[in-house]
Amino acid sequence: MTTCDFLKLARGAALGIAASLFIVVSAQAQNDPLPSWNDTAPKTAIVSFVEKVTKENSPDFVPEPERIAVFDNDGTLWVEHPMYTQLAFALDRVKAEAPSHPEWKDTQPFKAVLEGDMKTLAASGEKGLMEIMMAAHAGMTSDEFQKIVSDWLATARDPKFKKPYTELVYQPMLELLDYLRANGFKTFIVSGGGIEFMRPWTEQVYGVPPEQVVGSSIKTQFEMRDGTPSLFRLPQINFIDDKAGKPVGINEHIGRRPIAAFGNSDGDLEMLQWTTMTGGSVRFGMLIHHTDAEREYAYDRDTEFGRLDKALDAAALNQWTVVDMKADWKQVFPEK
């Protein structure tokens, strides 16, 4: 054999081999269920949950009708900083209503609002945004007040992004939520954000239909209007959905106990509570946890939204998996 035919077939080789683990790359990238996250223990505990109660004849194997898992929505499907997106959205309205209330000039909390003066916005504490959210919601019919949510999202922009707030949404757990899903499980969310807000866009974004969500909301009551029967909104809280009203939202509405919960404040810790620490079937608790401030925002403990304190000490008493989102995420949002 000459040098050159020595080289031509040493090459052939070569080429060979790299196509072949090209191949087995690419297979293994096609196979990856959650190919945003990176290979870190929160990714390894969500792939060893879902093998575990999927394998028949094993002890931990649970039916499909028991496979329920249920998801926070802001700060842990989408963002939640500056604002909640709800409560932008109530500012807006507020702002929009306010040249039929010359009242608001003078009354706080929508003094407030209309001067952009967050920090006295901030003071008013839950009293104060809870009167701003009755003045945007209520007042109208739930079929209007789904026009107004659709059209607000179609147009508004975060502000430090520069997107829709349908765009913020974190990619990994869009991954999430598919791969559970595509093993049985149904998925379901359960927010401290008004239901009616988010049920107008959640099947299109995540994939979770109207009746597979879980929130607050004010009273509604049935009239007829020139003979068309309506729901007509109150300015009147029916059900706060957030910290305690979690599990009793849960118990309402999907009627079984959870075996996975995912959460990233403390307004989850009652929701993570009441799906881990119950004995019996394997159960599965996971917090997101914002560290990322170049790609999204760093927060904790000491902030107005998405505080995360007692429940970060609870994690690691009760064994829940925590992202660390700069860490274990290999990308924050979907790329468009």
Contents of the next structure:
Protein chains: 2
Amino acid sequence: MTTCDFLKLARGAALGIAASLFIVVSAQAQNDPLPSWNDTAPKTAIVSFVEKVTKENSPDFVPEPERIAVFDNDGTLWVEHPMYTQLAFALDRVKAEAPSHPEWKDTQPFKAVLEGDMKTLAASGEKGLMEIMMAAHAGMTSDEFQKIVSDWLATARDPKFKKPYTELVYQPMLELLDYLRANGFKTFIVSGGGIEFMRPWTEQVYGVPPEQVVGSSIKTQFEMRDGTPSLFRLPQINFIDDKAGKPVGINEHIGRRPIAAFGNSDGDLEMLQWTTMTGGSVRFGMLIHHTDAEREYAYDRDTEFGRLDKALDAAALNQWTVVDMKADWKQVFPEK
Amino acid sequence: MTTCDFLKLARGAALGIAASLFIVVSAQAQNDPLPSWNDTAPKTAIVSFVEKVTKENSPDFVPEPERIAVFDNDGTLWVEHPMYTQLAFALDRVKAEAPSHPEWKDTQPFKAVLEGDMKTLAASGEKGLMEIMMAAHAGMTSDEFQKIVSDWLATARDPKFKKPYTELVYQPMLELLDYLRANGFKTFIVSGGGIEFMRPWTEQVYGVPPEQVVGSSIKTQFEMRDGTPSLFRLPQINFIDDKAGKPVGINEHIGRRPIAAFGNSDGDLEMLQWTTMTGGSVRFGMLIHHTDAEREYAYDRDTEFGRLDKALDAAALNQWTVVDMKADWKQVFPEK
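Follow the form predicted on its own with the form predicted in complex with another copy of the chain, if you could.
Below is the whole assembly, all chains and molecules, this chain first.
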């Protein structure tokens, strides 16, 4: 054997080893649709549920059109602390619009927003909050609002992570959405957040198209303006898609009962009840418990946003799966 | 050549001819996705539109997720004369429930319904009609209502055609729904009719799943009753999905603007405006004009149900396609 032959052989062998390694790794990745989940109970529960309902001729089989899964958004698919992203948006909008509203300088709760006085803002209560939300969300067409949201998201940054909000989504949940869809599920968002605040970006970020987003809404009005049809956003609440509103929103938009529901707070309690308490057929309920102060946040019963109290008790009673973020998630956010 | 040879040959030739005929016929059927449409202008317009928006690298190309088509139901997909099917349902419900409501015998407008006195019923106006509708549609859970609707449709018959209402759907429109879906469209129903009145059967009859049905609704309320979650139907209007309500319903449910809309009456005017008057991109609007007194009905500007007046004028202005049922449809109803 010449040196040259030997080198060729060695290179060939090395390439062969590299190729086999590659095959092993990619086969593992293929076999594991949830690589950011540790091999703990929640992952096992999800996979077991999906295998049950997709196995034909099994008593638990669910036909594809009925494989409806619903996901809360704030705190379930993306970060909700230190305040709901939509509130950060509203505060920024008030600041941006202030030049056109000189009266805001002397009128609460706008004055508090402009002065960054969160204490006074908080003291203005639900009524004050609603005034801020309406000022930020109404008074334009739906097309204009969509652009405002997209423009804001392109530049706004989360105060703790210094990243765009759309990057502060949970990698394990992105994998879960994909995994369910790969198994014939239709995935819906059912959020207390504004339906038109979410739709401009959910398709790109979560793979959930606008028609599969359910949320809170204000009233809109159809008008022909100078021969052009438009939908004008009015400063009146139309629907609050939270708590007991979630099953109502699900019924109104989807028209069938989901077989799986994912949430993280008491606002999701009724959605999980409606999904799972059907007596008989296999259903899946899951709560994300924020236990990871290091990588994200740790909060539950005593928090202001995303309180998880009654729903945590109900989870024990109803055998809903509770994700311990710190223990069950290998990775929290997507790598850029 | 023996007789036997001759017979073999003749049989072979005959089979050969039959086989070629079969190939010709089935190739034609395959080439024509709209066999119940005559080769008149509306069919050409539909096919031309679909070819334009599905041709990649063409300036009119529309990506699949944005191929949203919306269909009115009453008079567009099924018969709406001599009264909306849902009104026939409500009148039957009042009769069925009368034994539990002895007071109805002496109370209008219920008395008129029970006595078949349509004149007095009509005189009770919108208020009377609403009382009938609420008595028929509220006071039960959404699951119970779904069963009531399915049971009624299984036995009710149209007074003229003596057939189940779900057989009085338009064959050309069934083909159109299929044709659009085969070309990557998502088809939605956007009807003034009750959303929960349609959902129990639209998937089976039209191939439109519950989550793609938009309609009028009453309020529902989530309640835990004896540990069981239920949605209870309240006698209060939630949303009227008609006229200027249709673009609002489309925006609320679908969250994107359709590229094609199909209607038959003034109730569809705003939906067609919202869909087509966008300045620039290719859109499609169509009105079904009921011109066939022999095979179905002939009505337009002066009718009580499904009045087609303003929308017919708007069609001329906006180049919407108007189907002349008598001239453009080869067949009206599906063959059993």
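Positions refer to the first chain, counted from 1. This structure is a prediction, so every number in the text was calculated from the model and none was measured. If you superpose the two forms and keep the largest set of C-alpha atoms that fall within 1.5 Å, you have the rigid core.
Asks: If the two forms are fitted on the core, does Lys127 show a Cα displacement reaching 2 angstroms between these two forms?
Replies: For Lys127, whose C-alpha is compared between these two forms after core superposition, the shift is 2 Å or more.
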